[in-house]
Amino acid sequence: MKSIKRKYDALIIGFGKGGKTLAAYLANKGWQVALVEQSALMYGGTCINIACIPTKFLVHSAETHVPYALAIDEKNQLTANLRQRNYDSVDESPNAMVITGKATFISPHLLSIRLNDTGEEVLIEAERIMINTGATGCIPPIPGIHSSRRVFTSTTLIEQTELPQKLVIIGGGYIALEFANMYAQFGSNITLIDKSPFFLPGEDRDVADVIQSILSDKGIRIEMGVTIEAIETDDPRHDVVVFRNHAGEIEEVKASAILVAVGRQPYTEGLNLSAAGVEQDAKGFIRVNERLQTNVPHIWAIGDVNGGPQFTYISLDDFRIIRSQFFGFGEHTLLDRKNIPSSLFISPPLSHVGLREHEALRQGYRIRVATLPAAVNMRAQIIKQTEGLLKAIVDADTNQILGCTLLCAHSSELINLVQVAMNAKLDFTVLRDTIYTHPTMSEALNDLFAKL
């Protein structure tokens, strides 16, 4: 079939939110835009249709006891309904226009895309590109697990409308948890086991413990420093996971569903990346500047595919960098990035900025800690969500917070307080001694300072 060739301002490849954002930004401006997605499931990016926003609707409705089939089927229809929309803010612009295939390098300015409905080769000549393909889950190497039909990443768990009831969790990360906690709610008994001999290394010891004795209570059965020897597939039951212990021993659990969470990987599958000429790190992520362009000066990698912080919010911040290279905003780069805040989405959210006490010692500050039970506050108590932990670290010399872990309901909106106080190096004090209103959970951040 004969390939139809077309020029553009711009190409950008994925829809994820640094590219749909700066697709609709460049349109706007006048400049003539292609939006490349590989599949119309896709539109929006990773965080709306299989991430950030479907997972927090599902721990919310575990959390409100919604039964589980309901809540999927609700999922999915905020999803597409986001999926639409997500859609019409680029391609409802006269100057942009979204291509559903895949597209492939051939030369550095130029690209074939493979259209999903009719199979055509477009070519696209563009100016400028931007790589916006994120990152997809890990598949370890585990004896078994290609054969089984019921292993499942974060994507494909949440596609299942039947909640399962024996629920192995291999991984001991952020999506590791959220899904333990969330289908723990459901209903589901779980099992998770991890490699790490420590329960969340990067936390603080007393924060993890807390944290660890909180997912116990609600039935979920951690197992630390485990091996897998195999999956096995032979019974049309279950499967069974086959693990060593931290002691040596082998183990065995019944499982009804797998979920691999151990980590993500960059997603540049079919790209070509070699014939444009850019570089990748040895894990295969795009390597960039701090203005995020490639080694190819045309070319700007951005959100997960990039190596940075895999968050939403940090993708959004990419497409600030790239817009402040294009027109009059000043210079923004990644170093201009402080404090990124994070949040794990369990009950309560576990929230944090900055150092933590053990980096903050390990870097040579002088350090003064304040701790808090989440349940002197009396919002907490209204809302009868009283477990958790408070932890501040302040720099002893100046006053200034160097970090904050707030393992609390609420974490997720009072940590950006906290980050707002600490870009603008604000004393410690100030959080300490401002009026909240009442009854609030901000008000603990006034006990919190005060233990200082």
Ligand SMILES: Cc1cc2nc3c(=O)[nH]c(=O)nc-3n(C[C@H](O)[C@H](O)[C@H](O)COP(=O)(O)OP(=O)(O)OC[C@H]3O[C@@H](n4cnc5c(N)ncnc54)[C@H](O)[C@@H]3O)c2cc1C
The other form holds:
Amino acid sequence: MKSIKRKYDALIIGFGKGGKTLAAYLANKGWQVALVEQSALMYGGTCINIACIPTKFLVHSAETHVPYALAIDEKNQLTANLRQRNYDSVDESPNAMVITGKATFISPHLLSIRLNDTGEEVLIEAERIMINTGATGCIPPIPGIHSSRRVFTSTTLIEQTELPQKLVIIGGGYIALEFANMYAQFGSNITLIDKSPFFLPGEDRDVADVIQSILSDKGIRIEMGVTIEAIETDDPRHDVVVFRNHAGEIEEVKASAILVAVGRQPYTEGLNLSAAGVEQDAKGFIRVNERLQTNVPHIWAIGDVNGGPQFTYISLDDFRIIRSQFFGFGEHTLLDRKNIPSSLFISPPLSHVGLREHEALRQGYRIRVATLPAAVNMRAQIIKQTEGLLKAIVDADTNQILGCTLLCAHSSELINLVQVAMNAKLDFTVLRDTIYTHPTMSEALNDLFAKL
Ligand SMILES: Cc1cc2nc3c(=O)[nH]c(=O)nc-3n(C[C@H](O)[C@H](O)[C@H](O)COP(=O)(O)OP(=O)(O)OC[C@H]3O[C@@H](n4cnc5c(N)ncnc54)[C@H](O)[C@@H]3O)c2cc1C
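Same protein, different form: I have the form predicted on its own, so give me the form predicted together with the named molecule.
So here's everything in the complex, that chain up top.
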């Protein structure tokens, strides 16, 4: 085994959103940068290869009735193109280099990279190191789960070119619901089972109830308060998921495929963090301060692995925080983060920013609440997407918007407008009285806030 030693100003481990943006930025500023990615199929990271982009492409394909196998094929072409573009965006810089191999700490400034193509070990020394290694799906300890060939994660299910006729989804969070809605629209028969006694427990009940009935109307069977006993794999035609329902009775459901979507855990396997002295919390996330610095001052952690909200746009904002330390006064920190919006890409999408009604009440606010059925909006009627509900929570003492939940067409765009109003601390009457183009979903904000 040959050992080559190279020295860089910055070493970025993992091709995540924040890391790749930082690599290109630092290289452009003249730093010598190495970006290490363990898989040639992951240039560009989770978002473009196995998460946001391919899943939203498939959501759209399902909504527009593209046959499943064709949609998977087109999705693969899209991600292959993006992968190449992402690789080039870093590697084309004369100051940056993409190294394909697995990074392991040897000491706080020294890492070993085992190269994928030759198996050779390269030693890299770096003044500053950013860990951007992401997260991976949790697999719960269910008897039979490891012996089944029909158990998939969100990554492996969207590699299948054959539509599963009977898809059982274990979990009730964002990924579980997105896949339930999408595969139902492709034509699968869906059973979603989750241990939580309540459907979408973090949402206000009125919103959760509307979502549950929209999904049920699509034929999705939802079983909450469930304990899974086993996955039986004896029959060559299908697996059987055996579970105890909310009433304590044993039930069985046949599955041609089983999607496990019960949360994602930090991916630090093989990093050997202890050799660098980097601390992790009880769940394995890398501990960081408000500047994303670990307990070792020249090592930072970016993206899902640092325990922040697991979104691509948060990883991107992590880049901004680190940039402000190297090329500013460190003025941007985690403490600035507020009103982070989110979208769940079911049909219609559910988007949210700020506090829910129950959260605002728990925090002691005096509130005013407005709700509006999506069906009253003309754009919703034109595009025949009249399902859904809009809801706003306003501080009765200041007239400022505390939170907003939009379950309606185009809500993933609209929510950003509400977020800007909240960040600017605008009175709710601004959104109520603004002139919007017509006929658009934005006009629903005129009507929603007029209800107050
Ligand atoms: C199905 C699904 C759908 C999602 N949809 C959305 C969405 O619509 N919108 C949204 O904002 N977020 C979405 N997310 C979340 C989003 O994908 C993640 O928050 C985001 O991609 C995290 O990026 P990151 O910067 O943490 O790193 P990642 O993009 O996860 O990159 C980490 C990289 O590090 C590499 N790596 C790990 N260890 C090593 C090592 N030792 N050496 C070298 N390389 C290593 C990995 O191979 C990987 O490529 C979704 C997630 C999933 C699973």
